[in-house]
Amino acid sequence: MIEIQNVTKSFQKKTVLENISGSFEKGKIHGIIGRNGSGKTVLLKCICGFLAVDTGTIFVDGRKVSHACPQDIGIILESPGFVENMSGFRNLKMLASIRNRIGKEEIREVMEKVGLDADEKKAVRKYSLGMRQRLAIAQAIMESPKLILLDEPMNGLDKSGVAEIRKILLDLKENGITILLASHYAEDIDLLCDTVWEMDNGKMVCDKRNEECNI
């Protein structure tokens, strides 16, 4: 699903990604671990086309990534932005109208799946951090994309919320969806991921716990 070939990315004189290569197989959950500033988020932004690489090439589902975001991809990166004075349902409905691939019923179903009430009129600005995170997950998965990129998806969730989202991610994998998960929570990585990669100072290596690793 994802092929990364000798990718380097720098900002001014600081190299954030240094000659990274690796491949991520379809239908699995792949974990990326590393401390803050290790390059995880920048790598995800390059994969989805938000940042252009300096050198190297990234392919998603066989297509070279350019400045445009690849098709059929769901994303959570950093703090997702919503229209603050709208309800969660209206936010998702507005996002869904871009492609018109799903309707009201599908939006209701995905909100229920992540533990939100589609009939709740509360504006997003009044949402708790956990509710915002659930809404972010809903927007990432609602159109059943082939690939989902998640940057710290459990942020702000309580224990029961974490358990619910883990189940959703495992169900998505069972349906053949590929998930790339960046997290600093060891338990998420251990419970969810089929392969694990470690990033440090802009370099990415296969974690020793992997049975298989494509480089």
The other form holds:
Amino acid sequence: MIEIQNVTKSFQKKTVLENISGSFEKGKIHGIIGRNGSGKTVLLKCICGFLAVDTGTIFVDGRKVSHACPQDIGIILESPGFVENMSGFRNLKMLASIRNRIGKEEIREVMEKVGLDADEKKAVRKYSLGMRQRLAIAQAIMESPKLILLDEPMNGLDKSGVAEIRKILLDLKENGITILLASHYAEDIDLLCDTVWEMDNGKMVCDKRNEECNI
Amino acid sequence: MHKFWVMQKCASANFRNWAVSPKIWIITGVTAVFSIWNLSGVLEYSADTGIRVTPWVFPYFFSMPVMYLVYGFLTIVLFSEAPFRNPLSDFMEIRTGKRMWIAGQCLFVVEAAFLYALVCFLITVICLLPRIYVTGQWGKLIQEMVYGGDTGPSGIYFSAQVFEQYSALEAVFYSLLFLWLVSAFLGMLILASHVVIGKNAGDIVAGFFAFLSYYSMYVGSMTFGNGIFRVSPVNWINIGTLLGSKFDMPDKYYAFSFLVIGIMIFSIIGIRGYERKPM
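Could you present the same protein in the form predicted together with the partner chain, rather than the form predicted on its own shown above?
What follows is the whole complex; the chain from before opens it.
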């Protein structure tokens, strides 16, 4: 599904990704761990085409990620933002209208799935951190993309919210969707991920806790 | 058509953010304050003489040189964040693709510039409301200001050439057109510079053009003649600087072509640059 070959990415003089390689198989949840600033977000941004790599190549579904974003991908990167004065439903409707694959009913369903009320008229600026995160997850999964990149998706969620989202992610995996999950929470990684990668000093290494990484 | 619609979605998302953006309200407020100040003399003159004023003062509105600086500063503030990346942009861009997203930002610049021009015009009309009367003609008060023998009581220069060359509605139309195009030109210049060179580069380049317009009105035109107006697009928001070769000035066709070609070139540079070097 994702093939990373000798990728290097630097910002000015700081090398964030240093000649990293690896592959992420289809239909699995792949965890990426590492301390703050270790390059997890940069790697996800390179995979979705928001950042151009300095050297090396990334393939998603056999297609090289270059000047265009890969098709059929859902993301949550850093702190999710929305049009603050619109309701959650209207935000999702606006985003869904770009690909035009799903209608109002599907948006309602996905909002209910993540624990949000689609009929709620409240503007997003009045949402709690947890509600914003749920909305961000809804936008990432609503069009059933083949690949989902999630950067700290459990941020701001309470215990029950975390449990609900974990269940959703496992359901998505059952449906053959590939998920890359960058998280600080060891429990998420242990419970959800089929493979775990650790980012450290610009390097990406297969974590000891599994034997499935393909380097 | 579908591509245009996707671009429009990206532009619309930016407009939706305006409602909660303090910057937009500050720009509108400052524009209103300067409009009241700029038009106060006209209103006083109208009150003193008892002659009501038509809504067509707008073509003379930017004749006072300091207004170029005010306009330039506000336009730079309006477009200073181009290409307008915010956390929502990630969700948009992953769906539209990079090219469509940045093209949507270019479309937003053009549309926002049009709205800005329209708001500037409407604010002048609102400021004149206490002494207004509506007719399709220039009206007696503006005629008196044009031929009054001085630059008018307000500091606004009522150009006889503009008065004679255009009907009131034509002059308003061209003033709106050039205010729109110059704003779009500056916005696109800022966007392209930010994408290709880096943060703040566009503000500096646009700031240069704003100062050039002020300079052109004084030292510039005295030193280099009216020909300096050919390279100073910000001056063209005042159609009194587009009187043609008879006055050794650019004409409206030259200005129109310059601005439209400039907007197209900067948008291509911005789009190509963004595709190769994401923000």
